[in-house]
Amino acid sequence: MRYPRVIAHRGGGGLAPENTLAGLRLAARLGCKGVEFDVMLSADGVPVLIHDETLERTTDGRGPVAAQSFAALRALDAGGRHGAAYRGEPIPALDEVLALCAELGLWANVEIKPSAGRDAETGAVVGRMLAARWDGDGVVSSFSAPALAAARETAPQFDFAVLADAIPADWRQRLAAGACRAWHCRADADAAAIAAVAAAGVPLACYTVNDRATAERLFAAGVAAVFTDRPDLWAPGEM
């Protein structure tokens, strides 16, 4: 598996609106290599980017993302918040993201965010688009155990990441069980089982790392990737 040192988080990190286009186009021109972005349902079933299952933090609209239909959720004003350049930046279609990350020469890091109880429907439609849609470079991630399997199924030929926020004893098991070729976790994982998963040839991914040090400190430890919301630390060629 191919990972880029650098991941920028949820799209452009905290340099743009999160998990928008205005996002990818900013760590695309910033030299970024990588970004990871969230993905969940609306009512009627369009996979849309965003992290919360409620609209409050990142856009002017207000209740769960589930309860509104993709229009509803297009008229939404999505980059406002982070501020006045970005007024009026609209939540993405999956499928808009996937064409974009394919003209800007992006690895993705497809993260299906299920709202509650739509686990496997989410990984379901996720994976049916990218087996669709995409066919560049990256990895699915999922909390979701469920989503990641439904996922796997319509879309085989993907590579996929167990996402926790630790590395627990029996690591490699949950690997295999999940079919499974890499491990996203927390930067302040435990020392010891960071290195043994790197030592053991599987390719780690830490989030969120805002400052080099720390990313130095993984990288030496074995770490193939961070991921950053300050894709602007590091210069184009180093990420």
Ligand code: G3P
Given for the second form:
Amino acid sequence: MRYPRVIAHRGGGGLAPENTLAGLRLAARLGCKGVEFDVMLSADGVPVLIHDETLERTTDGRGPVAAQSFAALRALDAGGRHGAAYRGEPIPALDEVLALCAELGLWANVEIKPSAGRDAETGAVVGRMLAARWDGDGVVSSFSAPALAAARETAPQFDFAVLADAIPADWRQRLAAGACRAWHCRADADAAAIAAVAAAGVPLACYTVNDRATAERLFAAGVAAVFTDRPDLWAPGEM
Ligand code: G3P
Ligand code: MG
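Instead of the form predicted on its own shown above, give the structure for the form predicted together with the ligand, please.
So here's everything in the complex, that chain up top.
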């Protein structure tokens, strides 16, 4: 498995509206080689990029994402809350995100973020879309084991990562049970556990790292990559 060292978190990190095409374009402009984004289903089953289960924080909509059709989600403004320059930026569908990543040559961490009760359905939809539309580099992850299992069933050719805040004592079993090749966890996960996973040759990626000193400490401990809201802290050649 190949990881870029610095992965823009939620598209373009905190420098653009999260989980938008504008964010991906900014990440690429800054020299990022990899991006992470969150995928959830609309009411009618279209995979879209959004982090929260509700619309208020990042859009001008209201209520649950899962209650809105793709057409309704598409009409919302997902950029204005970040800044006037981004007003009108839409919630993107996964297929257009994959196309843009391919066009920009971006490595992609597709994080499956199912709304409550739609774990397997979301995983299967995302897996099917990846199988049909993605031949780029990257990894699929999720906090939801059922979502990941469903994605793997529909797209076994991809690499999968366990996504968990920490590294539990049974991390080897967790990887094996999910047929996962990598581990994504918080940057403040136990240092001894980070060292053990890295020493075993399992790629580790940590979130969310918004200063270079922490990133350097993690790289020195064997961490392969960091997710950051501040990709501008690195020069293009360093990422
Ligand atoms: O996938 C890494 C990171 O994005 C997980 O946390 O809540 O930002 O999706 P969150
Ligand atoms: Mg995420």
